[in-house]
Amino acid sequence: MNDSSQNTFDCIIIGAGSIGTPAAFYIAKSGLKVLVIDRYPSVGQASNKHAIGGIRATHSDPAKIHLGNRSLKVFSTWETEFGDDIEWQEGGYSYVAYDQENAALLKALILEQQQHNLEISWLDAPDLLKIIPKLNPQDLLGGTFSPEDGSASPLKSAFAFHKRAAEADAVFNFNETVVDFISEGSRIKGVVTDKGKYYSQWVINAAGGWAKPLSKKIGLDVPVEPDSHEAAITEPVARIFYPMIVDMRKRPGSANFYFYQHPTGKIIFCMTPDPPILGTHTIASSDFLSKASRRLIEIMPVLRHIRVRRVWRGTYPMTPDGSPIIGKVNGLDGFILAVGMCGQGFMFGPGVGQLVSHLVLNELDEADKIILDNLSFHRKFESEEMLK
């Protein structure tokens, strides 16, 4: 690009993943000129392709509930509106309780969750077993059930957002890496890549696990530390259950465990390591499957003979309080953060994309302002999301 007009945009987005691609779609759809830069050869090739596909509004933080509800509306209506099959499945979420501590926590959260328009209820063990009959009934106290939550394909969703963003004239530069920013005083005016310079009114950092080193290039210390999580997928079997099942009990080597049955019949399961495995490692470990299998069988014994097809590892860009960082930064004009999704970038993607587009267009409603205030870079990071 030698013509300077070709290098000038209304908005530059760094990262074509779970956040950057929906943001490109919503901003380009508004009529602005958008450039997305990603070092990989296509959309969703970093953290997005490692996601297992869960989508929920079931959170303890009001801002995350709002983002989750917005995203659920997009995912659940996408095929009807645009015709793209993204494998949406409204299976619900269930946080199960096998001890009094987690039962008390889940029950205490429900009233506030319902006040934020989240359809969720506590079910005692007999009623929960009617919905998920194959749960291990021994010591089961019950659990929450939110029927409107669900799942979709991270890659198919990313491709769908890319397709529609491109139709709205968003430009995607793949195989290109941002190496620096262009600034004038306190204003960020563009980026420098390994292939050229680009100018814009807005620059959005949506670089996931790489957001922190990128922000340091403008002297900004963003508290995002990626850690590695592993997942696995089994052979397909006949339908056993629908909801994503989450067990928050701690076990040696793991903080929690969650799994669901994909529309194809395969069981996909994931475990949060304890202690965290810091870094952007994407090579699966040797001990994950043995630990995760024990947890899977403990919760649903009927799966003890199922065969695992594949394991993999991806990164969760974590913040100190388990919530994203979204919005402007004081003293840096023209710069927006949309980072630190804590492993929930896929489920928040459409909601964050809409929010960022409202911010760029200066069309914030009251809900937007509340979300941005709660998820500000300048918050104290003291409270902790209980349903991370």
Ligand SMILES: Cc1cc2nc3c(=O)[nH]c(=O)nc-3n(C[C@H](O)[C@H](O)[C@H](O)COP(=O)(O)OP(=O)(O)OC[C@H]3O[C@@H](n4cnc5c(N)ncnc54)[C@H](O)[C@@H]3O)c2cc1C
The other form holds:
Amino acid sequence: MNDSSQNTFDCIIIGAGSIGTPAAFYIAKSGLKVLVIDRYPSVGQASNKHAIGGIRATHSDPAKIHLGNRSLKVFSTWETEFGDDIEWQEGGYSYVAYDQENAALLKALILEQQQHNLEISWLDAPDLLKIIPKLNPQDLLGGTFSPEDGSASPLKSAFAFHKRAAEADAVFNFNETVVDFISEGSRIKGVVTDKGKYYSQWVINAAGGWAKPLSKKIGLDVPVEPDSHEAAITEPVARIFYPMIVDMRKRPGSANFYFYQHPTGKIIFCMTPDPPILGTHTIASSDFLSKASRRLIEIMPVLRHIRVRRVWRGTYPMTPDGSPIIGKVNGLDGFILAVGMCGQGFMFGPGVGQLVSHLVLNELDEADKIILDNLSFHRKFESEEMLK
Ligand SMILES: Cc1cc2nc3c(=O)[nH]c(=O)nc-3n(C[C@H](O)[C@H](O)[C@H](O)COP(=O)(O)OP(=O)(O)OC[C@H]3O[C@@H](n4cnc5c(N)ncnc54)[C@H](O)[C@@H]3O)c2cc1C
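Moving on from the form predicted on its own, please list the structure of the form predicted in complex with the ligand.
Zooming out: every chain and molecule, the one shown earlier first.
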């Protein structure tokens, strides 16, 4: 392949996943020439399609609240605006509390969240049971309820962003792997793939679980570790509940457990392994289902006879503090990180896409600046996100 103008772009995005695909849409829409490169044959084939689809603005960090709010706006209006069905469901989120420790933590967080005008409140057990009648009432103290949060299909969303990005003339090169960068002094000028070389003013690393080895090529140590998580989907049943239910109690072998009922009636559930299982393995483990189904039945006993159709395993691109890394890197020109999305990359996709488009266009607003400050690569990674 020649190094001609055909291979020259305003912006190259590495990765057509939860982050790279909406970023391509927003940047191409602004009129810039965008190339997206992904090693897989189509969009969303890595972590994106392993996500269970939860979307919320109710975080504890202001940067994540801004990203969540922006994304929620996009997901909830996408079908009306563009006509693509992405299975948006405004079912809300509920963090349930069965012990005083979690009740106190959630109540304290609500005060912060309400300061950011988030629609969230604490409901004591009787009121929560009106919204989720089949919750196990034994020892239930109550829980949060944020009715504006919801869910959508990660794969359908990635296809929708891809379709609209391609309409805005973004070029997608699939089945192609970025193996190195082209640099001159402190400026990153492009990428080398297994098929050729491409030049651009901006290179965005949106490589998810592969962000670290890729960034090493330019001497950057980006603290993102692939951390494997599993999920399962059941047969469809009549509607039982709407919200995404999150149980933060620790159980042997697991930390958080969360589940919701898809518009088709299937129950989708997911568990955070404790201790974490690092790596990009995608073969489901033998003990996930027994542990996770025990947790499901513990919270919602009515589901005890439901049949599980499929189990899968994917990657959270984890950072030490549970928050993403977004923005430029001191001493490197033309390079942007949009990585380390942890368990929230799907829900942050459109918000991060808008943010990096503002960065590339040099059109940052006040909220963008807060996000970039809090999620900087140069932060200390000392605090810990409570609702990661
Ligand atoms: C079981 C499970 C449940 C989850 N549930 C949720 C949820 O409910 N809500 C939520 O928001 N998030 C959820 N997540 C997390 C979410 O899936 C991730 O945070 C998100 O997909 C990360 O997005 P990303 O774009 O950074 O990575 P990806 O979507 O993995 O995209 C990265 C892309 O980069 C490409 N790539 C990497 N290196 C190269 C290279 N060298 N050359 C070319 N291409 C390259 C990969 O092929 C990939 O397509 C869940 C994850 C799992 C595993």
